[in-house]
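A lone chain, given as structure tokens: the form predicted alone.
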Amino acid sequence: MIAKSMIPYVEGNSAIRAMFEEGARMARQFGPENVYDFSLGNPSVPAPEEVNQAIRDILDEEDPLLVHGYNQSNSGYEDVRTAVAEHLNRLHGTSYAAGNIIMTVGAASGLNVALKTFLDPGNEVLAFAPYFVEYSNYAKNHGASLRAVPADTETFQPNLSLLQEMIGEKTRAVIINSPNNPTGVVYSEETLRELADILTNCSQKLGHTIYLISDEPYRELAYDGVKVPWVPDFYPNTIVGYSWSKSLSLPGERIGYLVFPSELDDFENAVNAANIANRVLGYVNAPTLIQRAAARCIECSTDIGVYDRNRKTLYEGLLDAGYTCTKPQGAFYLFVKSPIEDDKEFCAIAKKHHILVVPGSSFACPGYVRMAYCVSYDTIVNSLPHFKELMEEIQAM
């Protein structure tokens, strides 16, 4: 018998990858020309070409001890975190050095190293609705619980008012995503502003800091000349989590990195934790061979043209066929609301139409769905007759 512990997540298996687990099946049934699904955020760009070099000139260049041994130090490479931390600086005007800097297997290891580091059984985490799934999971895996605050639907940003109303003795840390999954919303300077001086207030009044975690593995997929705030700026007791997953296109390569603001409260003691969560919890260090890839490939990146032409297109038509949505400013998914009170019922009527998309409950904001745009064109522009008819059938009800 599995453990009491995993029963709830066991129950609770992700939405998204059940649904894309069933857009594989339909391929397979109907031929993958006729389906469209839109359910998981997995890049439809390839990696560039340069990656593919750095790896091919570290195999032939590079003592293979190095490239594909254990780290001196569970951070990575100290090479690799002074390219990550210069990188910073150049974009941002920091001064960030190797020891602001701890390499992570993608950005969702750093998401549980961060947890782990400053969580206690019984503390809180907050998260602004919608948010990414597995965020709840990640709390859980450390003892604590995550509460959602409820979502601005008007504008998908942050729901400050309540966030305030929410925090109490138990609250740790808040989690945040700019540019956002599943919205596409980018958080404004104006916003971020507000929440920092909640926070400081907040975390003077408590007598304990909560910490703030920006999750940011869309920082680069951004489009209309929008900027996107770096967050350490408004508030010192930020760390921020990044993943090359989508800026490359490598998320099977699992490589991403933390970044510990040296302003950070308990600053050496935080970053010290970090390393040995990295370690216990079963990760060591971040793969070798790819960190030293990423830093030769940290002014790269891939072609976001190709996501703005599908948000574009997938955004007017869906306007045409009479649905409504925010219009991203980042990422590759658009958030539309459901034609119906019940968004999983929605999705499965989506479904007879060979259109697969994911329940917005799925991300504690029910009555929308997500729709991942980053497929081919071709998926685009051949779905939006179908999204017509199934909102006629919709209408028809």
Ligand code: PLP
Given for the second form:
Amino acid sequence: MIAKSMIPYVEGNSAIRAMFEEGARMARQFGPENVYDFSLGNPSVPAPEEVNQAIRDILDEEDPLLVHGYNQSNSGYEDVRTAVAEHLNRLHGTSYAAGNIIMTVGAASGLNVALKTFLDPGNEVLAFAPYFVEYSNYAKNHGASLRAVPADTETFQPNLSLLQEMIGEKTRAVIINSPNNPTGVVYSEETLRELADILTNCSQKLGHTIYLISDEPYRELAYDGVKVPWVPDFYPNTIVGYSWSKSLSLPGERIGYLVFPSELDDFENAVNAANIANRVLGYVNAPTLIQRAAARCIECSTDIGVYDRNRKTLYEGLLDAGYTCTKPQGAFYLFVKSPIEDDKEFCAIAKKHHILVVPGSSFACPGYVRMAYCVSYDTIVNSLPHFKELMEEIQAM
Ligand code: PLP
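Could you present the same protein in the form predicted in complex with the named molecule, rather than the form predicted alone shown above?
The complete assembly is shown below, putting the previous chain first.
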């Protein structure tokens, strides 16, 4: 008999599987070119050739015992962590060293390592709606719970006045994500300054540190010259989580890192605990070959122009068809207001037009739907008449 705690996950998973199967069935029935699947955040730009070349070079040039072996430290190879630290220093004027970096199995494991480091059972984590659906599961993994700070749907910047009201004795961490999945919004410097003030004041009042976990797998995906602020510049008790899943299109390779700045309260203990958390959670160390490849490709980037073209065409096409949405500044998602109140019902109607989108209620923000525009440009262009027909059907209802 499986654990009771797993039953809701199993049921939820069947719903996701049903959606995938339905998408695959529709592709078989109507032809893949006639199904407009905006449901998945899987990069549509292949990983840069430099990554493949780096892997070949590593296999030819480096000691196989090193390349495929356990790492001496659960935090990863020292030279790889130094390469990451120096890269961040060049970008942000910081002075990190290997000791500030922990290599992780993608952003997902990084979040779990960070939460394991700071959470005791019964603690609470706050996240701003809409947020990446897994955050709540990750908090539960460590006996904690996640509470959603309701969205500010005017701007989709974090709702800071509500945050202040919701912080309490149990609050140990706040998770933010910018550029944001699902809205594409980049949190402004002003927002981060205010957020930092609130967290500093509340930490003082409560007598314990509230850590800020900044989940940044989309950091490089920002458009129109928008600057993504470096969060530890605003709040010293920030842990940054990063991954190359989106920025180098390597989601299956499971590679990322955490930054523990030296300014963190209880830094030595925290970084030591995180190193151990990487081990006891069973990750042991981040995958070795791809750690080394990431270090060699530290200055590489994806062709963001592909996503930018999709973003503009889909955004303008949707406005033209009568939809409302905030223009995304980053990531590869559009968060569109559902033209009817029930976002799940809207998704079901959209499916009749061969359009697959995800309800906002999956991101703790009902009344909206998420479209992942990391798809082919043809999919975007060919979907637009169907979005129009969908809107016409809704308006005639
Ligand atoms: N955080 C956010 C906001 C995401 O959108 C995702 C994946 O889509 C992740 C974390 C997990 O990323 P990774 O594949 O690096 O574990």
